[in-house]
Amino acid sequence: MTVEQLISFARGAPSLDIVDVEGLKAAAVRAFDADPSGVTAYGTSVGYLPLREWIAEKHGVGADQVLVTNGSLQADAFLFDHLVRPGDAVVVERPTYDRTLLNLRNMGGELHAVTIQPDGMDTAELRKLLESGVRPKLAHVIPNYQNPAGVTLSLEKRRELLDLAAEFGFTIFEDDPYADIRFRGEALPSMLSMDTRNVVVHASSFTKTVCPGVRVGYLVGPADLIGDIAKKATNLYISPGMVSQAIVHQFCVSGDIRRSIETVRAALGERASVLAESLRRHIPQARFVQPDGGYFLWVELPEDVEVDQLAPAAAERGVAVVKGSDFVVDGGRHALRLAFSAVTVDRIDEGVRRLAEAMEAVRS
């Protein structure tokens, strides 16, 4: 039997064919010629500078409230080993990101999962936990395109997010890297935009809109906030990659960001409406919410099909998938997350072909 070439819905990370490489090439030449000190010295903790105040610009805030960091991940991981002590309660959504699940364990925090529904986190839920007693210090929030699931969270939650927030007393930790990958409807105000009370902390990251290799992210939070955390960063690394920072700045500050997140966009646009067809035509009894931008969509297949069997049977047939169990802290069983982002066009429907004859397969 030969071995089909592999058909990957694992990784949330675009194909190369939608990268600007010229366009990165030619803004590194920039880079060098305009700042060849600041791009080769250390630098410092909060990022390179010109880069931290074009984001601050970008959303209405003093650069004092910017840090700028390798990653989103990082700017994730900062926060948390700021604000979370052992034994602290921590609100996340069901389902959400693996590695976040996983850094909250590591700090100890006694995690809060509350359902995501097709326009986000149920906030009625939410509020009979807070009425109950728990008192987390933080939620952590993924409000456009989540992942895995691939919802968004509508105008009104987010309004309702904030006043609870104020009444009890947490953080909301707004995790926003995929605001800009937006394919159907309107784009709706950041939670931190919209925050009178200094209850959010924000992370992004320019991962989803540039290229996963330039690894830089950032948080955007009150300035002694970020003055603590960066006191942390100079202790860890002195400061993050000054090239990399100054090669997105250039990027950024010519324009051509808003090419490549245009070129992004109609991209994904039509891998998504590609992938949703695909599913209602091989798997029609899979449910999910076709998402309106981002990397993700989440689907939910029939109680006897179990995904720890599935996904072997998958790779097996070529395509790999992530299985839903990863992504909660318990259940999940019959839930794959599927990134559409890698996968171009003319391989779409043979992923989803090939894993309906797995379901199959495992079904019998």
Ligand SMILES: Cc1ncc(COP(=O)(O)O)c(C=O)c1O
The other form holds:
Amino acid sequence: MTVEQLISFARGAPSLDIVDVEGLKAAAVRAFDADPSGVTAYGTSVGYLPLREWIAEKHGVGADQVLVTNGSLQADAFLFDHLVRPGDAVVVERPTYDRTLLNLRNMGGELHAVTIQPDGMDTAELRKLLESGVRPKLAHVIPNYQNPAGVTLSLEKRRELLDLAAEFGFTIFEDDPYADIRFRGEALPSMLSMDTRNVVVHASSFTKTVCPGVRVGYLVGPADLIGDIAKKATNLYISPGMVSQAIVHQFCVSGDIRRSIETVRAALGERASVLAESLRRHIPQARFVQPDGGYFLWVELPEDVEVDQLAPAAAERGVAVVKGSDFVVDGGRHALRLAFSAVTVDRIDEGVRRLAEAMEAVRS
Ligand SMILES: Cc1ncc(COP(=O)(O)O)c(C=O)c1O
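With the form predicted on its own in hand, show me what the form predicted in complex with the ligand looks like.
Once more the chain from above appears, this time first in line as the rest of the complex follows.
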């Protein structure tokens, strides 16, 4: 199978055609021209200061509440390392981002998975868990266009979660890299912006709005927590990459980022609806919630389809998917995550057709 023939619904990464390569090249030139000493020096562990300020303004917080990291996965890892000790209870969504599960498990966290519904985490189930005596250190929540389920946490549930965190004394970790990739509907306020009781730590990223290769993400939280994590970051790597952060800063202040977000939104909105149509046509038994934004669509298949068999059968036909079981502590045997971010519209229907063929092969 040649690379050209492979249709990959596996990776949560954008295709090259929606990355503003020319804009990034120009931003790099401006960054070196405008601030050669800042771009080429070590800098400090809180990140490139002008970008830190831009992010602070975007979120309406003080710059001392922002730590700019090498991608938001590093922000996640810093927060977990800071708050979670072996044996600590941690709430995660079911299903959730596979690397979150892996990292929390490796740290010895005791994971409590709370079901995701079409409007986000089942807050009644969470309340029951808390009332049963479980006292989590944090709840990890991906509020917008969730990875992998594609769903968005409703405003009502955002309020409920904030109340539960205050009542039961845990931190909400709002892991929010997809917020700006909205195809339809109104943007909902972040829990960070709704928080009056200091219960939220927020992470986001330029991976989905600029490109993954810049490796620029960030953490926003109380200044003392950010200060403590910044000290650990200094010991770990002195400072994150100033060159890429300065390029992202130029890309942001010039307004290029707004155009880039529009490009990504338009392309991914079209890909999501083509994918949904193709699924209805080729796999009518598939159940899914068509996302309002983001990169992913979660598909539930009939009980007689085992994804352990389906994924290799699809790979043989040149289609890559990720098994639902990767996103849950146990179960997920009849579900798939389909990323539509990297497949152009002319390839989506063919990818789903091959997937349907693989499904029929493993069922018979
Ligand atoms: C929910 C979530 N958090 C964090 C990340 C990590 O993103 P990055 O490190 O590229 O910013 C991802 C990437 O897919 C994600 O889906």
